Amino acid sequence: MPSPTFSPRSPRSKKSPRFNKKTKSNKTPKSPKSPKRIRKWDDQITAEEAEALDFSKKDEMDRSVSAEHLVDREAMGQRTKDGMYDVDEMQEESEESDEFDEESEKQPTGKVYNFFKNITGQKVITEEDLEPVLINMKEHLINKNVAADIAAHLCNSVSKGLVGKKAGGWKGVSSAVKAEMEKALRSILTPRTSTDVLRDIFAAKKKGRPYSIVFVGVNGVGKSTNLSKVCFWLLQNKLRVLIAACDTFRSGAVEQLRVHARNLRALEENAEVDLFERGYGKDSAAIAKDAINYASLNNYDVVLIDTAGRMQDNEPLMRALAKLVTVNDPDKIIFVGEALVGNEAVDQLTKFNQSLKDFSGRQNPRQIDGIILTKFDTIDDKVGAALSMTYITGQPILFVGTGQTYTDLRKMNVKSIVQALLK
């Protein structure tokens, strides 16, 4: 067998010149560096460079024009007769695409006419002609947000509405869709209770002592920027307003609204607005009583009392809000809550009323009196959140938030929500 040969190891090559060498680069030198500016202290700035540096001393007219862009003059609401300023209702959109001639072929455009095409002439309407179509009727109105038994509820008043009549044109039927839709709409949205909060608060003033409102919702909705919004609707009316910052928990909760006090007096001549503050980590009932004691001596009108923002399954917390509700036993108590979730707000709502109610410890507790619906500008058409919340608690929806300016408030419209449902 022979043996297995092996070639020889070749020698190892010498590298390349060009990899032992450095090769000349054609970059250009770096310029050398600036030497480091000498910092200037105390008594070695000039008159000018200080003076830019110093904050402290602006005047109003600095100030006013820097917080200008926190109002939209040209939204802002109306005077009554006997002076007051109330915020203005929302605005309809134009009905032009609702209008129907009789004598042409064009048709009303909103979705829920579409489901009386069919009932038209000179029949007389029976339930069994409209039982499909208030099944498809029903199923938009879940689909704007609206609860299903309100859904349902809704549906029962327009049948009611239509059943043994004659169907006539399209004008007739759809006149007769939107007249039940807002009827039913009003019968929800309508008040039980008294909504004119100013004549409360003159009636409280009378009485020589502040009037008091407690802000209460979970986190983000937006409960601080809307207390500063009702705060300058009050301001408009002459009113001393105290704010109370009980949110002792959430990180620059007291910072805010200082920065909201401070933008309020800038943007109003002899506007009255302070703020009452014990800073973070304290009793947020016991602030909240010293705030209305303060301002009971300092002849101040209204109390407006920020909370801290709390999820309505978390009991602590929940507890916490009953007790100042309960040491304080203030006028109104406002829920302010996102339309932007939905039927999420109902069941925040639901709970929120529940807590107060379970751990007042009192035979006869207090509930929410009010609501402001938030970012009510983002929601398009689906409004069907203002209609549970109101259908459950038989509280009223006292404002709606539409925008990041202190103008942006404003007061529900029952023809701009049958308008938005019958899209």
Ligand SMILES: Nc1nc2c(ncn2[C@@H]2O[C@H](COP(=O)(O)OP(=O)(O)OP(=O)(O)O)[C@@H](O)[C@H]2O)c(=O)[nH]1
Contents of the next structure:
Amino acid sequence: MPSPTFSPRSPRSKKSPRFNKKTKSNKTPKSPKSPKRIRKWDDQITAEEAEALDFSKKDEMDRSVSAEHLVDREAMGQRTKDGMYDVDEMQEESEESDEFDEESEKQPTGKVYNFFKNITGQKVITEEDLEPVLINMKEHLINKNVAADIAAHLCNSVSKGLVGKKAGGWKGVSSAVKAEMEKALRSILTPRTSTDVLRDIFAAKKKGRPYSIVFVGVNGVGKSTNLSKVCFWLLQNKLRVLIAACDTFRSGAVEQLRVHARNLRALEENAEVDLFERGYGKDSAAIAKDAINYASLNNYDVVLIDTAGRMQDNEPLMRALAKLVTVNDPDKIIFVGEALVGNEAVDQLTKFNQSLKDFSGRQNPRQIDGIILTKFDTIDDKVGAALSMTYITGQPILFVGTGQTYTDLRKMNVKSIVQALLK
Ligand SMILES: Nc1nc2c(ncn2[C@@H]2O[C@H](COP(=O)(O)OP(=O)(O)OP(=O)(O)O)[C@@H](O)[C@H]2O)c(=O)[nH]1
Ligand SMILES: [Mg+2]
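Switch from the form predicted alone to the form predicted together with this ligand and print that structure.
Below is the whole assembly, all chains and molecules, this chain first.
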């Protein structure tokens, strides 16, 4: 069972000598835009719930919190020309010999290139020449957790790119392999939907309504942690965020989010993030609805809805999730999956989509709109799940989780995936 608190892997301050620790003690309390009053949702609201929703005392408590160890200020994203804060792309490993300089004696590193060693010379490459090579390549990709049909698709793309061409030197062949892989992967990893969530959020803000995002997935994959990282990113963009604690199931889930909200407020001078919670055991669909209404009435820009982890085969819990989605029709449904489980994540994703369809009771059921792939920092080069998930849903990997701090959120980088697959 994951701990209800946010525990960093290691203190970042050791890693970053230029780390500039802010003193929170002299931070002035924020003055909210409008005084927040306790709303009554229905006649059943308890005194504890009312107290939990009374944000008026939060600034006092936040002044004593230091959460600087939960961000790496040197790993912050970039500001765009129009001032938006965007997270960085995943880093590629620097690999000098990957440049394929024909003049250079250096050989391209990457096991896959070795398979093509005999495909050189003046002759035109045929399918027969490639057959044994592609068998090896497919096996290599499957070992990196790429699903068999996607591995076959990638091999086909490479084959199409090479057949009928003169082989020439080995480096020429290698760079052709790399280019074909990159082309095929780019079309898988950059699917139809725009990943520009921020633009959509600002469009909703303009219309004066809060943008809602619900985070779904199986137990312990990192939904709440990555929700908080997304929140950090939104706060950098000066958006007002309400976190809705709709995991009313796992004990500690609400407190975990409370800690995150407090940390996130402590990290930025004027961060506006609040927790909407109504305790445990209640209907999460109704809490999400109340949260969205509350956000609407109180001028929040974004509602981040945390949900309980659930196994994809647990019908009652999947029905409850479908209800939450049907009742609230959120702007985005984000599936959170662990990179390290490989193709199991594909089964999860497929069944989440199926349940949303089967249990929605709607003519046009909602489906997952995007993916966050977590724990990328723990998988070495087994990047196959990333491919499979987008391949199957046609939906983008919005972010990759690369650690346990608020700045460990990245955008997918096709080149680094190609690099990991070919090595
Ligand atoms: N290394 C690493 N750990 C992560 C990442 N994302 C989350 N974690 C850790 O994974 C554990 C579970 O995270 P949670 O956010 O509680 O997962 P959850 O999906 O909300 O869990 P439930 O609510 O119990 O279903 C925590 O210890 C997190 O710190 C990541 O990108 N990298
Ligand atoms: Mg959680």
